[in-house]
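Okay, so here's just one chain, in structure tokens, the form predicted on its own.
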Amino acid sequence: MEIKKLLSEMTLEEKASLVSGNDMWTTKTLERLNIPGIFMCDGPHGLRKLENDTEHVGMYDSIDAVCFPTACATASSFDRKLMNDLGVTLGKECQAVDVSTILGPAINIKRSPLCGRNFEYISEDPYLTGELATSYINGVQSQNVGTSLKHFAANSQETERMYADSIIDERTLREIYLSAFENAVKNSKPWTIMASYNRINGEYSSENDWLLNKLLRDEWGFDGVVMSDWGAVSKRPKGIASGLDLEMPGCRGLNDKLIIEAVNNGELPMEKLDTAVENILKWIEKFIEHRHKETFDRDKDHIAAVRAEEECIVLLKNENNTLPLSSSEKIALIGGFAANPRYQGGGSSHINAHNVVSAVSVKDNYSDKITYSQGFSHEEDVTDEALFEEACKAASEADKIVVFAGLPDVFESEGYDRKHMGLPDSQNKLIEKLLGLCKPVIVVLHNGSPVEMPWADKVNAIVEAYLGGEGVGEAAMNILYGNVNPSGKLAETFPLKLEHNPSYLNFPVANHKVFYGEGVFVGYRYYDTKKMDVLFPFGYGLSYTTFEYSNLNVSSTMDINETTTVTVDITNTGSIAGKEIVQLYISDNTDSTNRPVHELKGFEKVSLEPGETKTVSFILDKRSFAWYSTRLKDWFAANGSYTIEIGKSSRDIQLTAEIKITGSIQIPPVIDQDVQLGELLAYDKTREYTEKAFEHSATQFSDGDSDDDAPEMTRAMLEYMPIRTLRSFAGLSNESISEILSELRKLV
């Protein structure tokens, strides 16, 4: 495809036409110029392609496809290779059914447990989110199929998502809500990015020049297509000028006319429209030129979905080694989810699953001593005493009770946010009744985000299966019976109750605005800094074996412009093979700004045989230690002491070591009459001059008392004193202060 030549031959009308979709899922075909349309589809965890009708959303009317675990589950794998392999499989499926681009991954940060779309978002942590998204994108695009990284940006709730204004400071935006996008753009180069519905500080994402042009393209180097979320267009000509290439879905020609008018009257420069058209043509060419034959082997991919979920399930509690179950034990499976598992979320990513496997459907593969009783519905919250009585009778005859609980479809979905963190009352009531039988109770959860567990300290074991794809029933049974050793860890914190969440006072929307008042203190950054009790911490998960951490090796110093390698040994001290997720956190001891007590900056999943030891390595660079300075408009890490923490979770730190950063710049103080003496004394270039210029001023604050604490008290008082106040307290004239400020400016 000779893109420059095609561009020169296109009429204004054809250009205006090409920058919007043909229908709900395809781009325009321009037969005169032999430009084909290409097909895109949801979603991140399986294909939702409509075979014949491309004019409608068709949320539940798509091809037979394989539903893989959703992002809430795969994030708990902490496994880059798993995400890459999942991407490769999906890429092959796309080639098999002529899909050019998967609309995903979705990587908005889990700011609140209530976000209705949390099931398809990765984590509350931007580093983990960015790393896993990068691996997934690289996997998909290795098959010459595109991804659409979404939703760009700061859209962490569903309430008023098409209109709400995210009010958020730049540091928080950069460190928390943009960081994962930056990682993925720079390290996986997604073919497309999807602009979100919402506004950011007053400007719609789809027409935000700073977001799409200055940041995404100029600063990060993105060279692909920016498309709108479906219907996320307000002022189309402004969007094109601001970097929005493609409007989706089709606009039925209405915005074509506005584009033509804007070009003709000079409102929209032709070169801006040409850029959008060229980006779209390059995207089409990437797919068309690399089409190849693939077979969509649904049965094979189903097995891959089961294996993936096995890596994601998190064992949250296992009192007295209640698990794994034995085939000789009488087991009662209770709960509607045992027969009808909730394996995916509602909304645009809903897959027409090929082969949904429930625990009940495969129970005979594990033992002939397993019974099933419904107990409660998987679809609604209805207390049925007859079902309760039947379940309790079945459970009374068992050695152990396994309750498959969770959130019904109506409790969480795209389009609306949850109102609370509770499970259906009927489920909690039945669990309490079963506990009264004084038998071991195990709870298996099917949910897309954290739930309150009023019975958590009473049950013997808790297994978090999340929304684990179509093979979740088999994967859960393999974990319960020990065929697979659980190795997942939580990619989000489970608070004790909703009111503890840092966004609680500012979620979801007030007067059409979303105030991100918690700043950078999101998730474990908040809970751990406050030393607040939680139900289960970030990074937490148990195993059927045990692991020992030793031999942490950290350099004593690191030049900020270089990298350093951290190593640690992990030993499987148990009797069976297992996998451990080793987590590296960094704590800033420099007091250069207000920061969380620690932040995740490395993780590795390591497989170990009994007695085996492996060395895990982490490479750290400037960004590992840095925070975003709005003064510098850059990432900054101060010289000084930092702590490297190696943990099993954010709350279970096994080993620590100090490292000192050198070679960094200092952030200069703003030199005006409000500059504080402490700022000048802390800055190397102004310290000596400041000490001399104000050496006599300190005496004005001393009463001549010989008290040993007096000098220290004087220094403390002077540290936060603006220069202007020395007119009153030290007798300096305006002329003297102006002269001092002039000299200080020369030094900065």
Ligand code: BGC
Contents of the next structure:
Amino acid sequence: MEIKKLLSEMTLEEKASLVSGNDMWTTKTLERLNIPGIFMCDGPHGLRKLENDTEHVGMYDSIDAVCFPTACATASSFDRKLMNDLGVTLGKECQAVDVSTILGPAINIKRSPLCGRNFEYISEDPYLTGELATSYINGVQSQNVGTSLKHFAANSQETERMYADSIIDERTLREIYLSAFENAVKNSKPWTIMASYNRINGEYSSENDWLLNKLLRDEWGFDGVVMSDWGAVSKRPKGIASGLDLEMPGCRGLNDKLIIEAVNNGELPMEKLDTAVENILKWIEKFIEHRHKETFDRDKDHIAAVRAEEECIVLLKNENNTLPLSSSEKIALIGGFAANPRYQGGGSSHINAHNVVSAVSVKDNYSDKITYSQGFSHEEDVTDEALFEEACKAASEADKIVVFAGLPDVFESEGYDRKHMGLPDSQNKLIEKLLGLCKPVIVVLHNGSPVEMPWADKVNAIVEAYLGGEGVGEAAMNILYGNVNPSGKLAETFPLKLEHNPSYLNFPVANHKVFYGEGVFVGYRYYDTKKMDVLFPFGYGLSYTTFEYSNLNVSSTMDINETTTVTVDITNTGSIAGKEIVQLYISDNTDSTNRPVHELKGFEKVSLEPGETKTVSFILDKRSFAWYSTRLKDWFAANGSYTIEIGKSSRDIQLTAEIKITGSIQIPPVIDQDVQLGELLAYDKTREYTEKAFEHSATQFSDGDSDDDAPEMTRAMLEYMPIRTLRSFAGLSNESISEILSELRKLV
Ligand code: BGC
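Return one more block: the form predicted in complex with the ligand, after the form predicted on its own shown previously.
Zooming out: every chain and molecule, the one shown earlier first.
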């Protein structure tokens, strides 16, 4: 494709037409110019290609495809390679069925357990989210298929998602809600990015010049296509000027007219439209010029889906080694989800799954001593005494009871948020009844987001399977019977109750605004800083073996412009092979601003044979230590002391060491009449001058009182006084204040 030439040959009408979709899922074909339309489809955990009817959203009519574990599950793998492999497989599937771009990954931060779409999102932590998204995108795009990183940005609830205004301060935006996007854009160059439905600080994302032009393109260097979320466009010409290249789905020509009018009357510069067209042409070219033949081997990919889920399941509790089960034990499987697992969520990511495997359908492969009784429905919350009775009878004849519990489809989905954090009452009731039998009870969970577990202290084991894709039944049985040693860890905190969540007072919306009042204190950043009890902490998960941490090696200093390498040894001290997710957190001791008590800045998943030791290394750079200073408009880490923590979870830190950052700057105070004396005294370059200049004022202010505490008290009070107030309290004239300010300006 000769893009510049094509652009020069296109009429205004053709340009206006190319910047919106042809229908729900394809771009326009312009026959006169030989420009083909290309297909895109939802995912991200499988292909939702609407082959025969591209005019409709078609939630449940897509092609037969493999449903891999959803993001809430894959996140728990903490495994970059697994995400990359998943991406490669999906990329090949796309080539096989002629899909140019997968609409994902979805990486909005999990701010509240109630967000209906949490099952599609990765984590409450932006570093983990960014790393896993980057690996996934690199995998897909290695197959010359694009991704659409979504939903950009600050779309962490479903309520009023197409209208609400996310009110967020810039530091919080940068540190929590944008940094995963930044990581993925810089390190995996997604072909496209999807602008979210909502507004951010008053401006819709799909017409937000700051977000799309200044930040995404100018600052981060994004050079792909920005498309709208489906139906997110409000003012189309403004969107083009603000960096939104493609409107999806098609607009039946309605916006073409507005674009043409805006160009003709000078409201929309032609260059802006040309940029959008050029970006779209480059994207089409990338796909069509590198097509290669692939076959979509669904049975082979199904096996990959099972293996992936085995890496994701999190063992949350295992009292007295209740698990693994043995084939000689009599086991009662109970709960509708054992026969009908919930393996994905509702909405646009819904895959028409190829081969759903339930625990019940494979039970005979594990033992001939397994029974099944439904106990409760997997679809609704109804207490059925007859089903309860039948379940209790089967349970009373077993050695151990395994309850497959979870959230029915209607409880969590795209399009609306959950109302509460509970499981259906009928399930909690049956679990309590089964506990009355005084036999070991194991609960396997199918949910896309944390649930309250009123019985957590009483059951013997808990297995979090999340929404684990079409192979979840087999993967869960492999974990239960110990064919696979569990190795997933939670990518989100499970609070004891909803009211403990930091967004609780502001979730979901008030007067059409979403007030991100908890700031950077999201998830464990809040619970850990406040030292609150939680049900299960971030990064937590058990194994059937044990690991020991030793030999933490951290250099004593790091120049902020360099990097440093941290190493630590991990040993498998048990008798079976296993995998450990080693986590590195950093705690800032410099007091340079209000920060969470620690933040995840590194993780590695290591596989160890019994008795084996491996050294894990982490490379840290400025960004690992930094917070976002709106004063500097840059990332900043103060000189001084930080603690490197190596942990099994955010609450189980095994080893720590101190490191000193050197070579950084100090944030200069803004020199105007409102500058506080304390700021001038804290800043090296103004301290000496300030002490001299205000010596006299201090005595004036204290009025020569002879009380012993007076000098200290005076100084403490002066700290927070803007220098303009010394007119009133220390008799300074306007002239002397102006003089002092001009001297200070020379020093900064
Ligand atoms: C969702 C997107 C999805 C699109 C197309 C929207 O409603 O928010 O995530 O990709 O529909 O189905």
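Please read these numbers as outputs of a predicted model, since none were measured by experiment. C-alpha atoms forming the largest set that superposes within 1.5 Å between two forms make up the rigid core. Positions refer to the first chain, counted from 1.
Exercise. How much does the lesser of the two rigid parts rotate between the two forms, stated in °?
Worked result: The angle the smaller part turns through between the two forms is 10 degrees.
Exercise. What's the distance in angstrom the Cα of R727 travels between the two forms, core superposed?
Worked result: Between its two positions, the C-alpha of R727 lies 4.2 Å apart after core fitting.
Problem set entry | Cα displacement of Q673 between the two forms, once the rigid core is superposed (Å) | Residue shift at the C-alpha: 2.9 Å.
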